[in-house]
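Below you'll find only one chain, the form predicted on its own, shown as structure tokens.
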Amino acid sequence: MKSYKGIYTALLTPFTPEGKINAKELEKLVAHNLKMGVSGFYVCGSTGEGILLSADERKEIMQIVRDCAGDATLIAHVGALDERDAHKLAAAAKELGYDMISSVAPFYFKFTFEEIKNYYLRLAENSGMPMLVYHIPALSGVGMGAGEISEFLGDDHFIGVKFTSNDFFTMEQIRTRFPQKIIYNGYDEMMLSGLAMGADGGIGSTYNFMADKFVQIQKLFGEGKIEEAREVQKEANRIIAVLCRIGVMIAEKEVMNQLGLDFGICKKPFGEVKAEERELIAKEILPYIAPLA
């Protein structure tokens, strides 16, 4: 059986000037990370800015992952305002090959536990493949303790949950009721804090260009090294400042371009990196990271 322990890419999305996916930047990106050492990609989440796009041009992304990507693991985020989108993507997920399927939960109305549950027992069930549930409270609006985290881990359906909050209690209790099921970190600056609470790895945005970095924690980690894990997070976390400082997803495509890559710009409404800004990445976080081979 496969493992889906280890670090996953939660992959940005590349834009050509016209607002078109570029597809050989992408290709670019998956390369860079596998030789980093990651196990798979997350494709089409926040950070993809999936929730800003077509069903279309996610579909375009996943086959350009699904064809670049080897075989690595690959996690294809489905979630949309509108379910049948959300069918329609797991159905594409499904005849590319993924390996499971993720979905943030449904957002905005302020739907019920009940409704939010059964939006993802149907997607598990039509889709037949493993759903993996997107736990991100300070985005959705949706905060889920380990009651109803429960309720979906005690089904088969779900093979575990991506965990986006800092909620280490929640994330230790559902840990131990589920040992089987996977747990991934979320929040890329708390990845040892989750490891440290029993996550089997994580998906994080700024794996895209440090994902050696995670590589690099899990394995101390899992040496008993805990000291040198804690250093190496300091130095993930001192970049990761600088990005808050600027605001992640503009930063995160700057540092692409700045490293020889052709990301663009994100999605409107987001906005676009100054000039100081600019030199600010180019002085406190490119040094740091790995160029690209």
Second form
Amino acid sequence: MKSYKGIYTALLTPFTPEGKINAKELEKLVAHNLKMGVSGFYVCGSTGEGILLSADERKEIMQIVRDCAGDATLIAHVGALDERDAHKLAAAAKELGYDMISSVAPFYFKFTFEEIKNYYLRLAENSGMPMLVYHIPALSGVGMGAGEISEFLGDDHFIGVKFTSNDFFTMEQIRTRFPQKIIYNGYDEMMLSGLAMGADGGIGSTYNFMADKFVQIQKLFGEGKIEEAREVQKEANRIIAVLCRIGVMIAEKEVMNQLGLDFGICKKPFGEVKAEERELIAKEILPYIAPLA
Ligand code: MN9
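Mind pulling up the form predicted together with 2-(acetylamino)-2-deoxy-D-mannose next to the form predicted on its own we just looked at?
The next block holds the full complex; its first chain is the one shown before.
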């Protein structure tokens, strides 16, 4: 069985000027990331604008990644407010040979925990796929404590959690209770903190163009070289601070464009980077990331 430890890029989605999925550029992105040493990919998550896309577009992306990712581990984010779409995508993930599915908790209507848990169970049971809970309270608005996350992890349908929260107390508690389950750190800027509290690896958006730094952080951490790992984290964080100032999603697209790929812009209602922000990226980010081979 695969260990599933490691660095997983939450893939960005390139669009053509007409707003179609740009398969050619997506393939180049996957190749670049494999060269940087990632273990696999998280497909159509927040970073991939999954919840802004149709089920057909998401399937198309899942297929493209499947066809070019070799034996990398593949995680399909299938979360959708129309639960029928989530089921369709989970079935597609199974058919395409993805390793696991993942979903954000159903949001907006403030569903009860029981409703949320039943949503996850239906998806896992119907698809027969292992489920990775996507915990991202800052965006989903769905808060879950150690008790609720434990309800998932104590059930065999759930393989682990993508933990996008800075509540490392909760991370430690679930790590201690469930040593065999997978915990992925979600905030790239706190990767080293996550590893210190027991994360098995990370899933992140900034990995698209600096996965090598996170591979390095995990390696140094494993060797007990914490000070050196912190130096690499600091390098990454200086870049992430610039992204945050601009707006992470639109800024990441621009980084890819400046690297020489053709990623276009985010789906509306996202806006676009301004001229001065483009210059900031050219000056403060591009010189500090690996060029395309
Ligand atoms: O889940 C990502 N979260 C979002 C992971 O995109 C909402 C992170 O990789 C962040 O983008 C990153 C920057 O804050 O840590």
